[in-house]
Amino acid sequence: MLIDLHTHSTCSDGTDTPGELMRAAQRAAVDVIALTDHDTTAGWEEAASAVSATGVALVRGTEISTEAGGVGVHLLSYLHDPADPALTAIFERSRSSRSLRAQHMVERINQDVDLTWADVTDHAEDGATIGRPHIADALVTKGYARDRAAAFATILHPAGPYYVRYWAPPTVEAVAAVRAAGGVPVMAHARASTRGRVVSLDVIRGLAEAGLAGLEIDHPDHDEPSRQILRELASELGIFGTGSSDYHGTGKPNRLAERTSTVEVLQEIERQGRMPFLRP
């Protein structure tokens, strides 16, 4: 079975609608896909409505922006209750902060090059969580960057003059909130150093004590030494490891199911989660 547990749609920073994502998974012969848009469950209903037609099973999830010791940590939450008030409040505050942060970044960039908020929102679906990827797409359209990757490496780099921080809950609190909502928390791309600073292994050990269920090990941004470190750490902590593509459509070169998870891991996620995954 091909099981891909980390993908994005136009409800955050992907380029496929949730329905298009499910059809893309069908074409790629993916058996099970997790929709994990940033700080939102807005795409769940549309993706769920495509399960029967595509024959692709759906794991409903979210990627939560958090922070540990000043380092950004992305936490995947699977099968949580979408109506849980505490987790919903985190999502709403995160989306609001990210949107304001994006506006401030555009204002800074516009002091040097012609880039407006309207240029950015043209690249986002209604209701999407607007963030740096949408700014990157606008920069590409305006000719200021070759592609998203180039925009992130230059104009949008955290060390650059245009970068603005945004609110994110402490990772340990987010893990607890996910567990309280019946979800299964998994740390995304924990050793992806090309994205910026990564947390120490001791921080991950502390998160496991707080309820972290797993680590995303097989990810396109992890080299083999990083994957081996995470395999050994997951074994030490008695938590599972996942594999995922982190697919964003045309927004990234990542291909659906270029990294995958095992059936046993999928079963463990369903065992721990409050909601079942949706089968055709």
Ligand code: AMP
Second form
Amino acid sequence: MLIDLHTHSTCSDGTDTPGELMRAAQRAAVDVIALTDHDTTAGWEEAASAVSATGVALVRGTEISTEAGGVGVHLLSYLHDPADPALTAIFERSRSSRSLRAQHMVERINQDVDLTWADVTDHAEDGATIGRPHIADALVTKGYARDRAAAFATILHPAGPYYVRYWAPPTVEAVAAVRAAGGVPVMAHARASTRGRVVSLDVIRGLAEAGLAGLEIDHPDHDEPSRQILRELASELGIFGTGSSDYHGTGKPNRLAERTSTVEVLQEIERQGRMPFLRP
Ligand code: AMP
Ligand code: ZN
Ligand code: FE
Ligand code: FE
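Moving from the form predicted alone to the form predicted in complex with adenosine monophosphate (AMP):
Every chain and every other molecule in the complex is listed next, the one we just looked at coming first.
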């Protein structure tokens, strides 16, 4: 069984539409996909409608932007109620702050190189959650970067002069909101230090107290020592560990199901979640 619990579509910063993602999963012989676009559930319907044709089972999820002590934390939620008012309000506030932040970054960048907001929106579907990857794509099109990775390493770097932060809820509050919405909260790439600062193990212990269900352990941005630390922490806390690709289509080298989760973990997510896991 190939189970990939973290992927993105054009509803955020991936390059496959939700339907294309499901067909790519079918071609890659993936059995179960979780669609986890940033701060949105907009892709759920289209992905769900591709379950029977592709034979790929679907876990509907979201990767929620949060913040703990000034450190950005990505929280995966699975099987939450997409109509939950509190969670929906968080997603809307994050998405609108992300859009304003991206416009602000473009204004800063435009002082040095020719880049307009329209260049960026050309690379995003209507209603998509806007992120730096869309700015990266515009920089690539204009010839200022070779690919997304190069743009992130230079113009879009958090330590650089163009970086702007955006609003995100405290991680503990997001964990509680996910649980209240019937979702299963799992901390994404907790030790991905190449992206910036990471939270301490004590912060993660506090999140477990607040209801965290699991940790994403096997992720392309984690080296073996990081995975070992997280395995030990998950076992100390009695929470599960997942593996996933964080696939973004052609936006990242990550291949579908290059990291995977076990059937036991999938069953536990299904047991804890409110919304059904969709089987072909
Ligand atoms: P943002 O949330 O707007 O700050 O942008 C972060 C997003 O950019 C995450 O979804 C990452 O997957 C993506 N990202 C981070 N670093 C890179 C990179 N080097 N190449 C491509 N995408 C990246
Ligand atoms: Zn992303
Ligand atoms: Fe992430
Ligand atoms: Fe992600």
